[in-house]
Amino acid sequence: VSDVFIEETLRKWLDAHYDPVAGLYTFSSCVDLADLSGDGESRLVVGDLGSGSSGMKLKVYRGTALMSESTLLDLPAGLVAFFMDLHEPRIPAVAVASGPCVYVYKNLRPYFKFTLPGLEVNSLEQDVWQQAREGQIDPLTLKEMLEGVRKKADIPLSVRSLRFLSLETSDMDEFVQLHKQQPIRRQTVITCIGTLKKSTADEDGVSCLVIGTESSDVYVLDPEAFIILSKMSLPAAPTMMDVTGQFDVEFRITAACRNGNIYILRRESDKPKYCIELSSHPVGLVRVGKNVVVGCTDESLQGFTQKGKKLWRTILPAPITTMAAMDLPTRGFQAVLVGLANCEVQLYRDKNLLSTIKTPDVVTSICFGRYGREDGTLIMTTKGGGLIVKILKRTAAFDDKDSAPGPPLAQSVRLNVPKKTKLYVDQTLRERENGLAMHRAFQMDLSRLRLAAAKAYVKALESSLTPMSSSLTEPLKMNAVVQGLGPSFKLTLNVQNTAACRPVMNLAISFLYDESLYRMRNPYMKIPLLVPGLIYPVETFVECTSDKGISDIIKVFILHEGKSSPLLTAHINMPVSEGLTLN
């Protein structure tokens, strides 16, 4: 990037804050911006990850400083601010998603929480662990039966049976005496969560959550009383989402999954309406209106229709680490925010580069919008824990000729096209009547074309006018001369190998000839490597026994050692005996 690109970039943002020991460790799908007091400043609600398996916590941040946290059971896989009824004032709830459960936080303290169903466990499973209850099997006849089970069965095993047979012999027995009179339950977990409005599309409208799980399951929840409104299967689990219109009119889910590939679902079907297949897996998803950003993990931002079709693609300079949306409604201005390793932020509209961001360490997360009562406020968390805040100067305004270098100015101009003239429609008129006949009379001349061509390719042969042939299958030429006046011909076959750079072996030559006119000294041989370009001449001696004076065509067929097909065929006439010219 450019030194006057970044200096363009720094006029149209202010640094208005950069804390480095913050402590946040975060993505960017458990950021959000809520007003949780109702007075009309924003929070910056965290999921923070703490050290991966242990302190876990929801921050909430006023400013700069921190408000309130409170600790989190699980690692949070999510987290939305969202209206769950049209109670005064108008304060929203928090849900985060945390392994099989939502927890919903109103007035930041714990209010609801929402287990995912429980899934199908396998009968077979169940037998064998009644088996063990009963003190039937021991522990190494329990593993052996349940391996069994894993290889042959459609439904998975529970996390109890996926932990035993990872044990070690010595800890089979305590395992068993430990879990076996407690019943099996196989629980799915979430992988992502988002909002979907109900039945207005109003800002302060009331949302139900949208929920993505391991088991390739989207649910949709009432809002008030947390029961599945609806659900819907995918190929493959779900790892970010996007949802967009109201779950009473019209909606799209658009979900990628861990197969690489994004699927559009739609209110009327619990499949998935479209499919996009990606080249590589996806590591961003964010909708700007009715089209679809997506960013990959071989560097490469791609824009697709809410159909699937492909619209641009742009290679970026490093690897994506984290993607957000940038939607200004004041302005009527959307753009993405691409997170690089490189320790950069740039910003996209469509295909174009409108604005970079240094930042003093790799970002692994983005939120833009309203902060405390600025609307353009741009928060990053960076790898290390730092929090950095940035705000969109009101001057600052975003030109797509600040973008990357595209195609010439000059195919955006009109060429000068010239009127149509009385001869142009006069034959416009006679190809529109006269069509079938004109189609007509054109095949019957390609007929007698292709006629003529092959009548002549047959007289040529016939006559050994040019006794040479090239072959349709390999690259492959040959000449045949014929020296010698008789009885006695030196026969001397000019092969050549016509390919750019590859070689041709395993080749020989047959001959096929009347054995009462003719006997050959050898009449199979086996061709050596044929280096391409160079010309390999194969000789052999013709003796002529009969004393009529008569002659006769001997055959030439190359072919692969061990294979019956000819690859090329030849046509010599042999000159009579009796001191004749050649023909």
Given for the second form:
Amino acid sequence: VSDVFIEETLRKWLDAHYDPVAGLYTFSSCVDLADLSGDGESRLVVGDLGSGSSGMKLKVYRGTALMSESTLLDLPAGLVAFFMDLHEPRIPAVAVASGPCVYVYKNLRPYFKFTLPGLEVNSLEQDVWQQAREGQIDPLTLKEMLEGVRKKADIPLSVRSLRFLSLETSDMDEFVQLHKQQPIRRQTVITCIGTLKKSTADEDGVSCLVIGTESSDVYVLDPEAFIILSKMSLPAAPTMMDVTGQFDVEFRITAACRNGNIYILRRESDKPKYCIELSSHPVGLVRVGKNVVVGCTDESLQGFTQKGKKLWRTILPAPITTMAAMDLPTRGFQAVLVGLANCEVQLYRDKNLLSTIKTPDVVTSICFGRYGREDGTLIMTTKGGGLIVKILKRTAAFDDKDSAPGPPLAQSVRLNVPKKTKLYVDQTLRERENGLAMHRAFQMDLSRLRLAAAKAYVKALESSLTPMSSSLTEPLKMNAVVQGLGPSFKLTLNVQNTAACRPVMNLAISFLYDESLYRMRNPYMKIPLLVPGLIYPVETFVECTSDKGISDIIKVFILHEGKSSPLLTAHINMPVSEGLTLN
Amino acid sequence: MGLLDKLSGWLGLRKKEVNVLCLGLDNSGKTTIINQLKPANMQAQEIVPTIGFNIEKFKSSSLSFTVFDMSGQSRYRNLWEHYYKESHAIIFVIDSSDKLRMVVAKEELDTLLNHEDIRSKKIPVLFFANKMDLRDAMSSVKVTQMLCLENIKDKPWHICASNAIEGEGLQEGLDWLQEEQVFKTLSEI
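Okay, that one was the form predicted alone. Can I see the form predicted together with its partner chain too?
Below is the entire complex, every chain and molecule, led by the chain shown above.
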């Protein structure tokens, strides 16, 4: 199988570059491609997370080489390249979101720092710190009071108080001395960042920054003045965002949130317009045309319309590590790249798997677009810090059918369902209006039916009309077999004593039949002692005397000597005689 | 072509017409090279990305060249194959500083050499490892390795390090091409 994969991959992708020790530790949200020099060659801009606590860097690659790197102060949460003005030459700026700030770089030099507005501070907390500043309370009392505030207040504590509460007793005094003079601030942090074209849909149109925060807000920033143009609220903190449209015209922000739902915001409202409730948490969100493709933790990929209607769902072979869109406008090709934990990157168009790329390591970030001068470049970074660059072949063609498992295409062909008839509509209306009465009538009939069935059953039991005897002293079972084509039939009755150990004695068999139709040699027979468990075949011969081709029932009774009611009754439906009696 | 024509061509009385196809990826310097080969008074001052293709004519000491300067942009690369049949020589230009796209150049070269109109022809291929003036340019030996040129057994080929802006290395390549053509003309007689 792997050979097939490799061959298939080689037919579509050229291996342009692989550096297993590039030292790039990042995610798809922190990778972008942009023509940072205005020379027509796109660069790769990466917000490198380093070790997670140190070594955070903004790295720029040109071709196969690292072109520049600069230190970042905090962990990057997202990185986007965007046009912030109309100045010539048209060079995009780079925005790096980390902590509560957005750092904007122009020509790879720090240009502007935007900080999110502070949140409301708990007044009780403020009072407590005020008292500490005035020396009215010692650090231990401060700790107690803050803990009290934390328990009941609906506004959470500031980072400073939380840090203080986590300190050892010996460090508290120093901390209070150091911080008590500063006012308390409560800051939220940025969780995701995106761009939104301001007023034109042009490729190089000026874009606003769209920021999602831990406080469940979404802000749209003006690209030149960096003021908040719009603020929207979500029910939960967003983790991934997709933004489309233009701020001045109409836009749509699709945000995957930490509560496992996806919300769709639109221009006219500051609250979500649509909501998609997922069965498991989203880990990837990609827009393809007008649809949204979501990857979930249950190893599934799901497609939704922009109004939140579910279109399809497909199961993946491994957990998702990252997702990215593959958009080739020159060829009119759009698909989704899905990085999987089993060292594969799969390409899906809708629910169809188009191609699988094997990677030497688990891929953590994917970016597809124009890199250098090549439009179809796939850039991936791996868990081990490697950098993989693949270029889509000019001749590569993706066929929907190749290696796509799942239902056949015919399944998605719409059936020609006929229009609803007037009768159907009338019946539906009637059912809707008289639902209660219909249900009652049905239940009553059902009860009557059950009663009738139970009555008949009891009657059958009482008159021993069944081929099973339920009496405790003579538990018997019988079945009858008719052999022959006629006019002579052989009748075999298999009688069994189903008791555990008691034999049954003094039984006889009697037949009741229409004497004008049948003749039987001995219509009364004695049955020998029945040993439990064994099957006793009792055979007799029946002759049909009629030549009119009619048949009747022969009734068989098993009787106990000295008792008038039978133990068992069996009705044998005799077959039609196919022969004539020889007279 | 009559014997007299060939003889006169060989003797340099009447210059032989040669169709040359100039290929290579976009931004490799094809148009700049052709521009440099033109007479000084015909040269363009500014080189812009070629759309479709340009036809340029110039003469050397013994040959009269008609060069099809093809566009290297990926959307125009499918035009290349329509000119394979009529061409007598190929100039393939490589941007030596573009390590990333060397695989793309190799892919296009392989497609070219395996095309039915080229495969069976003993057509000379001249490679220009261009942009040697750039700091991160690879040597012509390295370019030869990356494109696996040593695997070309059935066609005469030659690689020249060049700097098209200054015109360095171009004459060497053209001389080789001319030699090949003269040799070919001789062998035809």
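The term rigid core refers to the most C-alpha atoms you can superpose between the two forms while keeping them within 1.5 Å. Numbering follows the first chain given and starts at 1. Predicted model, so just to flag it, every value in this text is computed and none were measured.
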*Can a Cα shift of no less than 2 Å be assigned to S546 between the two forms, given superposition on the rigid core?*
yes
